[in-house]
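Next up: just one chain, as structure tokens, the form predicted alone.
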Amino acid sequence: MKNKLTSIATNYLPQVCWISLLLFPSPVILAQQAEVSAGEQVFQTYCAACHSIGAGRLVGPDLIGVHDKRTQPWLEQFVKSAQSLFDSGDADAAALFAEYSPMVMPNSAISDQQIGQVLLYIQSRSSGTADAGNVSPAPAAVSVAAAPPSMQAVARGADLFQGRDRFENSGPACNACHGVRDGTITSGGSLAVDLTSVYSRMGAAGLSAIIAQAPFPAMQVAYTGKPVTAGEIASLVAYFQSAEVNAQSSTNYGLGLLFSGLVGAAALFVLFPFIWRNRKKESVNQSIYDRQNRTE
């Protein structure tokens, strides 16, 4: 009897344990699943525009199996600030910058906790423990040729940037927050980064992906439910491609404005005495005083 019970326990206990784990997962497993789910949301919001997990290279590298190539601390630092890691002289960061130039990954707009969650999600997807069917593909980047864009596309992009031509879905004009050193248009605000050289830094694919699915919280709020269309993206990218050329050839008007102001001020000082030559040169009180003296 004892041997029979031992045989039953040996043969069936592992299956019972696995069934129990599936039906009643431990708090640790539940907590990890919640972290993976949160990481998926962060990835789709901030990362999917430029990266895939197993679908091939987009604007940036495919991230499947990235934990097999880099350590967790390195990945956390790179996501937080790739530029800082590059500036520190890190060889791996320098190699990535060289491979994906001119696209430079912007500093993270998410918290350290969210960075950990998204890395856990990437690791989970890489090991096949997450449901790959639930992952939405990243939006296709709008392709813009590297050749000089057409004047029509540049003109429309300039109008969209400064709000002369409204976006089809009523999104705000770019110059509400961004500026461009281009003397041919109304430059815009300084609430966000200057976009004069953004084309050379990010390239057409990078710009298209960022505009189509912005990873920055302020842009996400501004364009929620108001997406920029593919044609509008192409026009904006064409304008940014030409904006840097316009900025390089533009004239510095600082000294000219100063000189014009001085000349204008001098002219006013000369004209005022001539214009007011017949004005009274004494006070009204003096005339009253003199009249009173005469009557006495």
Ligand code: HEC
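It should be emphasised that the depicted structure is a prediction, and the values quoted were computed from it without experimental measurement. In this text, the rigid core denotes the largest set of C-alpha atoms whose superposition between the two forms falls within 1.5 Å. Residue numbers count along the first chain shown, from 1. Compared with the form predicted together with this ligand:
- The Cα position of G264 differs by 2 Å or more between the two forms after fitting on the rigid core.
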Given for the second form:
Amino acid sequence: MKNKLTSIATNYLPQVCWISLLLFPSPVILAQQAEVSAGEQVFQTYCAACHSIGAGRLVGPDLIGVHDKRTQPWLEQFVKSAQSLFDSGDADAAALFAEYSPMVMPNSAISDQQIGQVLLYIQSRSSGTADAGNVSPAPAAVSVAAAPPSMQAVARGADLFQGRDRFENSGPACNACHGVRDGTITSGGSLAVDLTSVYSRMGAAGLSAIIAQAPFPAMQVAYTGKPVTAGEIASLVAYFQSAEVNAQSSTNYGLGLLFSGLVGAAALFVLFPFIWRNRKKESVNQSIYDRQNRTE
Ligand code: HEC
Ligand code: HEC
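Could you switch over to the form predicted together with this ligand, since the one displayed so far is the form predicted alone?
The complete assembly is shown below, putting the previous chain first.
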């Protein structure tokens, strides 16, 4: 009897172990899952504007299987600052920059821990352990005509940029934080980078993605719940495209500005003595003083 019980117990031991493992997953696995889902959050907030995992190229490359091509330290460094990895002369970064020019991946606004989490999430999506069928929806692509934008769109974009027109969902005007030096609009804030040449740096696709879902905390705070609409994005992109051209043609005065200044100053030196040629040559007191001297 006792013998039989022990033999049952030993026979079923593996099954019992499996069942208890399934019912009470080990803390290690739980912690891993928490990291992966934290990573998914980071991805949706900071990366999905430009990357998909398995749904094709957006502004940046599809990140599926990126761990098969790159080492973990390379990935960490690239996500932290793609630019500085490129500057260090890394060949893979150089090839990527050439392929995706003019768009350069912005330096990350996230912590080292979040970088670890998002890479773990990308890895788990690539190997299909997490629900691989659940492909995150790509952000709505905004189609923007490449060359030359309509005057109407440019004007609307300029008005939106500087807050003369309100955004449909009442987000703040861009010039609260950004400036553009094109000589036609009220110069903007200097909290964030100047956007004068942003069009040639990012192209229409990169710009649209960033405005639709900015990977920068300050902009996310400003536009949560107040998204900029697709039509507004198209106008803004059109404005940036023309602003760059205006800035080039209006700010490049070169030496001409210096010479016209010198000639103007010389002309004034000649003109003023002529206009005031009848003015008194010395002070009034001087003539009284001279008269006093003479009577003595
Ligand atoms: C504004 C667009 C943009 C955002 C946001 C962005 N990336 Fe990128 N990413 C790019 C571009 C463009 C490239 C191609 C290289 C280049 O030109 O900088 C790239 C390249 C990469 C690569 C290298 C891919 C390869 O094939 O080796 C990785 C990894 C990567 N990004 C991860 C991320 C992660 C993680 C995030 C979020 C934290 C992120 N990116 C956010 C635009 C972006
Ligand atoms: C609350 C302040 C704020 C507002 C409002 C704002 N931005 Fe930004 N924006 C930022 C910050 C901060 C960055 C990150 C880059 C930096 O540090 O300057 C940024 C980055 C960008 C970039 C990337 C620039 C680059 O060279 O990397 C673009 C493009 C951009 N913003 C466009 C816009 C547009 C278009 C609007 C209006 C719809 C807007 N922003 C409104 C704060 C703001």
